[in-house]
Structure formats: C-alpha cells, structure tokens
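As a starting point, one isolated chain is supplied in structure tokens, in the form predicted on its own.
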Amino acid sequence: MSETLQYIGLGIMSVLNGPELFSIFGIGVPVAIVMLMGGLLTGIAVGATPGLAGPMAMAISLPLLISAFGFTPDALLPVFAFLIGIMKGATLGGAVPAILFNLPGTPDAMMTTLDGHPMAQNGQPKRALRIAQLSSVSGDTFSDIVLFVCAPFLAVIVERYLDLPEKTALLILSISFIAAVMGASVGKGLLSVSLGLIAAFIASGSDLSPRLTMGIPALREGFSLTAAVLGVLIVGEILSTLEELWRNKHALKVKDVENRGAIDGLQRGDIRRIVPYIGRGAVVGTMIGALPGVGSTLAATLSYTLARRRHRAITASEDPQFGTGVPEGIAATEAANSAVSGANLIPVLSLGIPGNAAAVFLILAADSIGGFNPGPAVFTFTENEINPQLVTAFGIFTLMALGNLLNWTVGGSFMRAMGVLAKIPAHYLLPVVLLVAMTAIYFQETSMFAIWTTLGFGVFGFFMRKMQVPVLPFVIAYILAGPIERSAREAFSASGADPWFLFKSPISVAFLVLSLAAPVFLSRGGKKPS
C-alpha cells in the first residue's frame, strides 16, 4: 500500500513539477496542464463541428506534437495531455450540433438528438446543453474512477498468472473478439483483421530477410505505423465523407433554433430527475467500454432503451415521454457514451490492446516517443528501484482527473459557445483538414514515401468503407501484429522450439477455444461498420 501511495504521489508530481511553459505572478505553470487545457478546448471545438471527430483531431495533432516535443521521455506527458484533452473535449462537444441543429457528428450522438433537439426547439437550448454537460462529465468521471481501480488490478493478474504462451493466446483472442463484434458481418470483420496482419508483416522479418516486399527496396522497412493508421482511419474517412457530400449535393442543412419564450436554463428538480439515469448510463457505458472493440454507439443505444423503458414504467401516460424533449433522455445517452472513453483505456493500459480509435492514437504516441509500453509490465513494482512507466501511468491518471475538473468548470461555458461551428460547410472544411493531415505526416516522417503511403492507405480505407468492411479491426490488427509476433517467437524459443507451445497450458488452450467461439457466438445480428 505504501508503494502504491508513493507512485500516486510521483505521478501527480510528474505533472505538477514538469517543465514550466510560463509563470503567472511567479508561479510556474507546467506544460502538461497547458497542453491538457489546449487539447480540451480543441476537442470541444472539433466535437461541435459536424464532419470532424476527436480521433481526426488526435491524428493531425500527434505528428505535430512529436515534432514540437521530440522523442525524449519528458515529451510523454505533454503529448498525452493534449491527446487526452481532445478525447474528453470531443465527447463533450459532440452534443452541441446534435442538440442545436439535429446534426449528430457521430453515430452515438444520434441518440442525443432524440430528446436534445426537441428541447432546443421548445426554446430551451441552454437547458439541454447544460443537462448534456452534467451527464457527460458525470459519466466520464465515473468511468475514470473505474479505470484507476481496475487497470492496475487487471494488469497485476495478467503479469502474475499468464506466461508467454498465455499472453500470445490472449492477443489472438482480442483480435478475434474485435473481428466478431465490429462490422456488418463476422466475415468482413475477419477480412479486415486479416488484411491488417498482412499489411503489418510487409517488412524485413526478425531474421532480417525480406518478407512480402515483392522485391521493392522501399518496403524493406515496412510501412510507417503512423502513416498507415492515419491513412486508413482519417484520410479514408475524409474521402468517404467528401464523396457522400458530393453525391448528396452538399446536403448538410443547418436550421437555427427558435426561441418560443420558454424559460431557458436548468430548472428546479432537473438534477434530481436525471441523477438515476446518469448513474445507470454511466454503469452501462463503463461495462461496454471495458470490452475491446465495442464502441459508444452500442452504449448510447442500450442506455437510452433501458432508460425509456424505466421512464414509461414510473410516469403517467399523459406525462412527456422520451422523444419529446425530456431531460432523462439526454442524461441517459450522454452519460453512457462519455463513460465509454475512460473504460476504453482499461484494456489499453492493462493489456496493451486498443479498444477504440482514440486509444489507437494514445498507443501510437507511446510507440513513437518510447519509454512507455502499455501493457501488464507498466504496473510492475520493482524492489529498490523506481518503475518510470508506472510513474507515467499515474501521471496519465492525474491528467484524466484534471481533464474532468476542467470539463466541470470551463468546459461547459466553452461548449455552449461553440454552436456557431456547426454552420461551417463540411465540403470547405474537410479539404483543409486533409491538407493539414498530410502536412503533419511530413513534419514527423520528413519523407515523401510516407505521404504516398498515407494517401495509398487512405484510398484503401475509402474502398473498405464503400464495401462496408470495418476499418478499426484493420488498424487494431496492424498495431497488435508486432506484439503477437514477438510474444509468439519468445514463447516458441522458451519452449525449446516446441511447435505445440500454445497447447501446453490449459489457460492458453481456453483462450484459443474462445478465439474460435467468439466469431460464432458474437456475430449474430446486423452491425454497422466502424
């Protein structure tokens, strides 16, 4: 317990005593806190702009941040701070266009429109936004608390009871599960994972012999991880959105909210009404978010459905119901989709497995800078020696707690001022975003091959979307290909070159059986591609 408290203190001090960016009245302001604030405001602005999303802003920011801060361990917390700020701010800001203009920027925000926009049309936009802020930040705070408790606990269990064969089988299980739960069909999910693994294995292998390079010298080092991921996730999304806007003749109509003379702002009894729905939504979002590959759309939909059923059971038939602008509908949705963000980092920090697009960019940051490798080893206590990765982990926890504090205070005011961004035409905005993304890639890689790689993977991602093949399993498989190969090689060597090393342990056999069972039992029902 004393060691844990020591590391908590070191994590807090690593943020507060970090390099100072400037001083106010002689008091130094740490760069990590400034970056957190900047990322939070950027995320709110991005979330409030239809056509943009938090992962898009994180993708553009990452190469620029690394270029600015370099590759030293001192760069870890400032870079993480900005990315965490974007992640938290975009979740909060996503409610703005959904409520004010009935324009859900993300699929999970679709549920917010059902009650948020009717409330705004009734002349109470500020009330709707205020309820969304309280619910979103409450759900986010709850999931962060669960993250702080569960991630170290899960990592310790994995490190204590799982050896190399079991860890290899666990990684195989994770990509099998992700393939099963993402996409319109399990076949397309498995296809996406397979393509990601194939693309990741194009390079010189561990024995330095060319592998899948087709005799092209430029491919001996493989594709840049950042370029490939940004290409498929961001450039592909931009191309797909531009094509859809062109096909629909720029159909993004914004209607101003009419003020019908209703009293705006929080009303007496609102908080008491929404607290039970926030609590249930936070629990639903946290449970779903802790599963790799299961996104906030499912959490928002499930929470809204459960809340509507509960609301019908306890109210009279003549009372306002869900879909007409009731506070409970906004609260249930926003608490659930915000609770996913913190819980999604549980598999990231404890297992090194990304669960959503935002987590992908946190892993990319750690991989690019070095000195921090998300996974069970992070939470290892070493005798007579400080584990710097554990200090960084508690520094990340500190940044997330400070991010929630900022969302409780300044986030709401900035969120309500961002409604004007929803009026920017997406067909003007997205080409600028594409140009900035390409510039950011060149800043980090300083190579035209990286630019062509990004564009190539962008076109590839565009056609994946056209064929309704989910792109996130491709990205996660691309990231996990290296750890799977390293873990399998190490386990193979440790077993004395036994080709059946995965079948020597009951735990690894159980994981492999679950890997086969996941596509069979988790593929029922139509799911939209991610």
Second form
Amino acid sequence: MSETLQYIGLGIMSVLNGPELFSIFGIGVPVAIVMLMGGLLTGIAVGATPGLAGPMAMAISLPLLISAFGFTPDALLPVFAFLIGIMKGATLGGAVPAILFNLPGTPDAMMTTLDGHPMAQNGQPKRALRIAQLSSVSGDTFSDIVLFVCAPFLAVIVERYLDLPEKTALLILSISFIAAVMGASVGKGLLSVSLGLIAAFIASGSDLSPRLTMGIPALREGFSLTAAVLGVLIVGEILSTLEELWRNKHALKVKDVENRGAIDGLQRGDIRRIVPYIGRGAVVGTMIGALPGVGSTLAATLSYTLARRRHRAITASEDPQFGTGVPEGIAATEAANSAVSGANLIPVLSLGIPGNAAAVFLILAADSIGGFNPGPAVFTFTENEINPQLVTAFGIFTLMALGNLLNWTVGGSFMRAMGVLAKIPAHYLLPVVLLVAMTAIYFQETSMFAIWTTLGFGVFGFFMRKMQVPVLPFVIAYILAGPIERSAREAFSASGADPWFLFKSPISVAFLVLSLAAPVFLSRGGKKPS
Amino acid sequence: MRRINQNMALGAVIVALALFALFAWVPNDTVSGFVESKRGRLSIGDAMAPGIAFGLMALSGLILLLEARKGDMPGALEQRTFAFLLVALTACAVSFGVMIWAGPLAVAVFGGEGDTYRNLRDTAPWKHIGFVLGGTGLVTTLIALVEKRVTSNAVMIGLAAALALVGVFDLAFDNLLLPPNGDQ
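Next up, the form predicted together with the partner chain, please; the one we just looked at was the form predicted on its own.
Next comes the full complex, this chain leading.
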C-alpha cells in the first residue's frame, strides 16, 4: 500500500514539478499544465466545429508536439497532456453544434440533438449547454475514477495469471472482438482487421531480408506507422467529407435558432432532475467504454433509450416527454458518451489494446517518443528501484483529473463561446486541415515519400468508408500486429516448439473459444451501424 | 441489387487476392517459411504471420459472399465517387509537384550563378516558394472542387493557410523543415 501511495505522489509531482514554461507572480507554471489547458481549449473548439473531430486534432498535433518536445522521456507528459486535453475537450465541444444547430460536432453527440436542439429552439440554448456540460463532465469524471481503480488491478491480474500463450490468445480475442462489433457486417470488420495485419507485416519480421516488399526499395523500411494511421483515419475522413460536400454543399450548413424570449440558464430543480440520469448514463458509458471498439454512439443510444423508458414510467402523460427538449434527455446522452472516453483507456493502459481513435493516438505518442509502453508491465510496483513507466502512468491519471477540473471550471464558458465556430463552412476548413496534416507528417518523417504514403492510405481509407468497411479495426490491427507476432514467437519458443502451445492452458483455450464465438454470436443481429 | 452485386464482387475479389497472396506472394517474398529450424531449434518463420493474415482475409471474403447472398448490405461505390476522387487526387498530385519543383525552378530562373536549390534550401524566400505555392494550390483547388468554381475567397484562404504555417512553424522552430526542403 505504501509503495502505491509513493507512486501516486511521484506521479502527481512529475506533473506539478515538471519543467516550467513561465511563472506568474514568481510561481512557476509547469509545461504539462499549460499543454493540458491548450489541448483542452483546442479540443472544445474542434469538437464544436462540424467536420472536425478530436482524433483529427490529435493526429495533426502529434507530429508537431514530437518535433517541439523531442524524443526524450521528458517529452511524454507534455505530449500526453495536450492529447488528453484534446480528448476531453472534444467530448464536451461536440454538444455545442448539436444543441445550437441540430448538427452533431462529433458522431457521439448525435443523440444530444434529440432534446438539446428542441430546448434551444424553445429559447433556452444556455440552459441546454449548461446541462450538457454538467452531464458530460460528470460522466467523464466517473469513468476516469473507474479507470484509475481498475486499470492497475487489471494489469496486476494479467501479469500474475497470464503467461505468454494466454497473452497471445488475449490479443487474438481483442482483434476478433473488434472485428465482430465494428462496421456494417462481421465480414467487413474481419476484412479491415486482416488488411491492417497485412499492412503491418510488410517489411517487418526477424529475417535479415524484409518480407513482402515485392523488391520495391521504398518498402524496405515498411510503412510509417504515423503515415498509415493519419492516412486512413484523417485523410480518408477529409476526402470522404469533401466528397459528401461536393455532392451537397449544404450538407453541413447550420441554421440559427430563434430566441423565443424564454428564461434561459440553469433552472431551479434542474440538477435534482438530471442527477439520476447522469448516474445511469455514466455507468452505461463506462461499461461500454471498457470494451475495445464499442463506440460512444452505442453508449449514448443505449443510455438515451433506457432513460426515455424510465422517464415515461415516472412522469404523467401530459408532462413533456423525451424528444421535446427535456433536460433528462440531454443528461442521459452526454453523461454516457463522455463516460466512454475514460473507460476506453482501461484496455489501453492495462493491456496495451487501443479501443478507440483517441487511444490509438496515445499509443502512437508512446510508441514514437519511447520510454513508456502501455501494457501490463507498466503497473509493476517495485520497492527498491523506481519504475519510471508507473510514475508516467500516475502522471497521466493526474493530468486526467486536472483536465476534468478545468472542464468543470473554464470548460463551460469556453464551450458556450464556441457556437460561432459551427458557422465556418466545412469545405473551407477541411482543405486547410489536409495541408496542416501533410505538413505535420513531413515534420516527423522529413520525406515527401511519407506524404505520398499518407495520401495513398488516405485513398484506401476513403474507399473503406464508401464501402462501409470500418477503419478503426484496420488501425488497431496495424498497431497490435507486432505485439501479437512477437508474443506468439516467444510463446512458441518457450513451449519448446510445441505446435499446440495456444491450447495448453484453460485460460488460453477460453480466450480462443471467445475469439471464435464473438463473430458468430455478434453477427446474429444482422446489420449493425458503422 | 447493385449493392448486393458490389459486395459480392468485393467478396470474390478479396478471396481471389488472398489465395494469390497465400500461394504466390508469401512463399516467394519471405526468406523463412512458416516454421524454420536454426541450430536444431524450431521457431516461427516470417511467413507464418502474413499467412494467417491472408487466411483471415480469405475468410472475410467468404463471409462477405455469404452476407451479400443473404440480403442488402450498406456501402456502395458510384461512378461519381471515382470522378470526385480522380479530380481530388490530381489536385493533390499537382500541388505536391509544385511544392517539390517550384523552389528549384525559381532558383534556376532567378538565382545567381552557381546557386543550387540544395544550397539555398534554408534561405528565405527560396525555401518558402514551393511550400507557399503548392500549399495555396492544394487548398484553393479542393475548395474550388466543392464549390465547382474558383473564387478569390478560396485563393485567399489557401494563401493565408500556407503563410500561417510558414509563420508558425518555420519562424518559431529552427529544427523544422517545411516540405520539400528535407528531401532536397
């Protein structure tokens, strides 16, 4: 227990005692706090802008941050601070255009339009935004607390009970689950996973001569991870949205709400009304968020449906119902979709398995900078010597707690000021974002080949979107391909070249059975939303 | 009906490509096989992981064929999609081409005797010419593509974006090289 408290203290101090950027009245302001604040405000602005999204801002800022802070372990916390700030801010900002203009800034804010926009149309936009902020930050805070408690325990259990074959089987289960739950069909999910694995296996391996290069010299180093991820996730999205706008320029156009003279702002009794709905939404979002690949849209939809049923049961038929602008509807969706973001980091930090796009960029940051490898080994509590990875992990927890504090305080007023961003036409913004993304990738790779590679993966991501093949399983499989192969090679060697090494322990067999069961049983529902 | 056919075609192509890779590409483009023996010890070879991945790809193609037979699946390509992509990619390729060649061309035409772009790639204004022209072109052409006409707004936004990036990154960070100066 004492070493746990010692590590928590070291984690907090690593943030607060980090390098100072400047001082106010003689008190030094650590660079990590400034970066967190910068990321949070950027995230809120990006979330409030239709056509942009948190992962897009994370993708563009990552190469720039790495160029600015370098590849030393000292860069980890400032870079993580900015990325975590974006992640938290974008979740909050996504509600702004959903409420004000019936246009979700982020996909998970879709359900917020159902009651948020009617409330704004009824002349109470500030009330709707305030309820969204309270619910979103409450949900996020709850899931962060679950993350702080669960991630270390899960990691310790994995380290204690799982050996190499079980860890290999667990990684296989994670990509099988992601293939099963994401995308329009299991076939398309599996296709995305297999393509991600194949792309990652090009020019990797243990032989001196790199594999699958087709003799092309440019492929001898393989694809840059950043170029592949940015291309598929960001450039593909930009091309896809531009094509949508090319077909219909007004697809993302906003309409102002009329002010009908109603009393605006939070009303007496609002908080008492929404607290139970926030609580249920936060639990639903956290549970769904802990599963890799299951998005916040599902959490918001499920929470909204449960809340509507509950509301209908306890109110009279003449009372305003869901869909007409009731605070409970906004609270249920915002608490749930925000609770997903913290819980999504449980598999990342404890197992090294990314579950959503934001987690992908955190892993990418750790991978690029070095000195921190998300996975069970992070949570090794040592007595005699300090485990720097564990200090970084508690530093990340500290940053998340501070991010919530900032969201509670300055986040609300900044969020309410961001409504104006929704009016910037997306077809002006997206080409600029493309230029910034390409410039950012060049800063990291210093090669035009990286730009062409990113564009190539962007075209690939564009076609995947058009065919409704989910892109996230591709990226997650790309990241997990190396660890799966490495783990399997080590397990095979350790077993004395036993071809049945994956079937020797009951836990490993259980994971493999679940890997087969996931696509079979999760495909029974037929069509799933992408 | 067209969507079902497209998804069936996708499934068939995926199966065919996966089988080709499994029987032709992987065996011919990996040094070790599925399992290799080194000094009497067996270990997993470099062909194992890609082999399994292409096996999964073939399986996904078969599932797609089955799913397409069962009913309509979302996701389809139209001719207009290809038309958009062709124009957008041409705009990107030309803009990046301008980015690469405008600087060396400017040095060749306006530079002093014996000057090469390689020697001047860290000297203003030469180092900015390619990025500003190419970046402005990229933003302008993509905006014009969506608006279906070239407007002064589009040019101004493109120029402002390129100049802002020069201002923020080239002037603030000594160690960052704007494209294409790292390659020259």
